[in-house]
Amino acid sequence: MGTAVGTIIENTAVVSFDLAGTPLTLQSNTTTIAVAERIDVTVTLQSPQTLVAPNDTGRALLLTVTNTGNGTETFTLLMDSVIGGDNFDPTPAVPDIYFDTDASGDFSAGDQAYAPGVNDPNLNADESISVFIVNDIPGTVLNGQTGRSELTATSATGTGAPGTVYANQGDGGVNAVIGVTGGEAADTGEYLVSDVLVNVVKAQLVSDSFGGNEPVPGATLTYTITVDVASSGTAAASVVRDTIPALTTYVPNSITLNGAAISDLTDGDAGEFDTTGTPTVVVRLGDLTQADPVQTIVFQVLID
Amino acid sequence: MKILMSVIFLGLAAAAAAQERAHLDVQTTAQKEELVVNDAGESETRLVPAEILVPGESVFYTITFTNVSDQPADNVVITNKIAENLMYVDGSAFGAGMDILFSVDGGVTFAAAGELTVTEDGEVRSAEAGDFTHVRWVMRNDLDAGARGIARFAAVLE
């Protein structure tokens, strides 16, 4: 970013004046400034918080390393998964850093592993490279826990306080000067353990008007939906939405939750019959855990 | 290298000859700020010659002009093109007893900073520091024989 290394900035002032009625113009000396290399780098996380389960392997976070200096620079990369602000330490995969070689944005088989000192990325000014940091998830983690992992990119020429000069170590032998980033940058991604397993089972019972079970016009379909959590963790603010099948008509006020009636109106109880779009039965179950009993929702429709 | 040296030599010779005829000595220096820690352990900035610069750093140009003739010079006007890759630092131009004007059209016309406009995408807006192509200092009074004037401005390397 910025004026290229080696650019020459010249400055000359021009003075005009009259001397004894004669107009004259002359130039000053010319000052010359050479543009040195400024070393700067940024690392930017691209992945959102990534959902994982215990014992997952090869879970990748995508980051971008950008040379924000004005010259060509080589950067070394380092992953650290033992950092603060989280609940568990992800286990570094081996190797733990890959390039997004196929530019897919997804960690995939064609992506090349990073080997320090062997294929350190060499980036032109303003050039970026996409990098994955890869971790395994320990088996001991619990739902809702977070684990963080960090990528650091460091200028191979050097780091230091802004303004630190590395004499003759810039492109073409000019001085290299550390910029505002200090020649080193890092960003952190986060894994979230989320493997709540919710069972939802829907059953139907047909009762025709002749005392039988034939799905003929006028027959009643009774749907029973059961919901339960089959793992640790919390299924937060669970909501069941079930659209009324085509060629059927909802039986007014037929919704029950665990045997208790729920009105069709949107009136503050646990559910309603929502006709704003496709007619839909809506029942809110709240936060569910394994400790909660099976939730049973029943409603009826008529076959047209 | 030999050719370059010859060119420089010829250039210097020409400049020297011009100044001899012109009876005004004009010198430009380029400086930048350097942060140093003084004996009391305090950080302070001082100006040092700007031989190299990195993007984001500022350069401070000082133009010193001395009337080395034996009569006053009138209508003294100093004009300095702002080099490509440099952006004028707003409010930095200074010169005692001088009006300061700017150009946004490559030095064709000059006006005070607040009077300049530029047309961008068909819309006219007030000129900003980044639009300035030249700085000009206009002396209000004559420069007496033996007197010296100083004009300054700063620019940041993009």
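By rigid core we mean the largest C-alpha set that fits within 1.5 Å across both forms. Source: prediction; values computed, not measured. Positions refer to the first chain, counted from 1. Compared with the form predicted alone:
Two rigid parts move between the two forms, and the turn of the smaller against the larger, rounded to whole degrees, is 99°.
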Contents of the next structure:
Amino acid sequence: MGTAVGTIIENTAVVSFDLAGTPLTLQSNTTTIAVAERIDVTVTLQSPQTLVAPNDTGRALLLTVTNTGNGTETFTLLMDSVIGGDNFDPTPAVPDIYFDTDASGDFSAGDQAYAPGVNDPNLNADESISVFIVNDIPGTVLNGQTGRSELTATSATGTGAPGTVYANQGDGGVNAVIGVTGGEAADTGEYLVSDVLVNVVKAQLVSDSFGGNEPVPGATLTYTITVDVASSGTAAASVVRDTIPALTTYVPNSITLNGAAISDLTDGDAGEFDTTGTPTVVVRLGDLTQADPVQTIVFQVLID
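I would like to compare: after the form predicted together with its partner chain, may I see the structure of the form predicted alone?
Single chain only below; no partners, no other molecules.
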């Protein structure tokens, strides 16, 4: 955030000297300036790639809009589902943007629709708001195709090159200055057409050397990944790959699949600890259907 908009910065110089044996001190005039408002914003995708089927309706992607400036700012929101880099264009729902009113992270009937110019989010410095962009999926899409949708947040005060000044438009009448984001930011989510719905959930447990659960250096992070199929169809040749996080070290021979140990070597079992590139845990689950039990993978790392 930086120094809050409107903060008064004062400065007075002091000079000391000796006059005929008498020490004297004089002060200069005091300079005063009010900190201007810096306008910055970020948009961050929260949803993973979202599995959809032909003719699905109301499929939501979750994003977070954050005021990264130093004052209070209002932002307008815009969704665009006709962008490059995909195979099909999702069809915007009506309305197409909602606020995560209940803070659940799941799109529901109770979430409030966004109406431009009516309930534009007004965010304090460092404040965030969770937003859904909602699309319907065309009936013509094919298995394996992707469709992308983008949310843009734009400062209501204005946008422009960093350093652009909006005179007297900041909080309290100070100048507003466009920051490094240009007063506008966007992020993009993606839908993947699949005839099989696969759920992947990852959890972590912290254990420190003192018997507690503080993430201090030397503490152990135990990661648990569950995978299951929640629809008809087959998830063929399923493989889980999990890159070891930076600033941690993998605990040798800590991989298990459904409670059975998996060696770190590339051998006859279902996985390995791959160090040919970025260190990665690899576990091959094979063909999975709804009839198969939940697959549970566990491994550990140490915080450096």
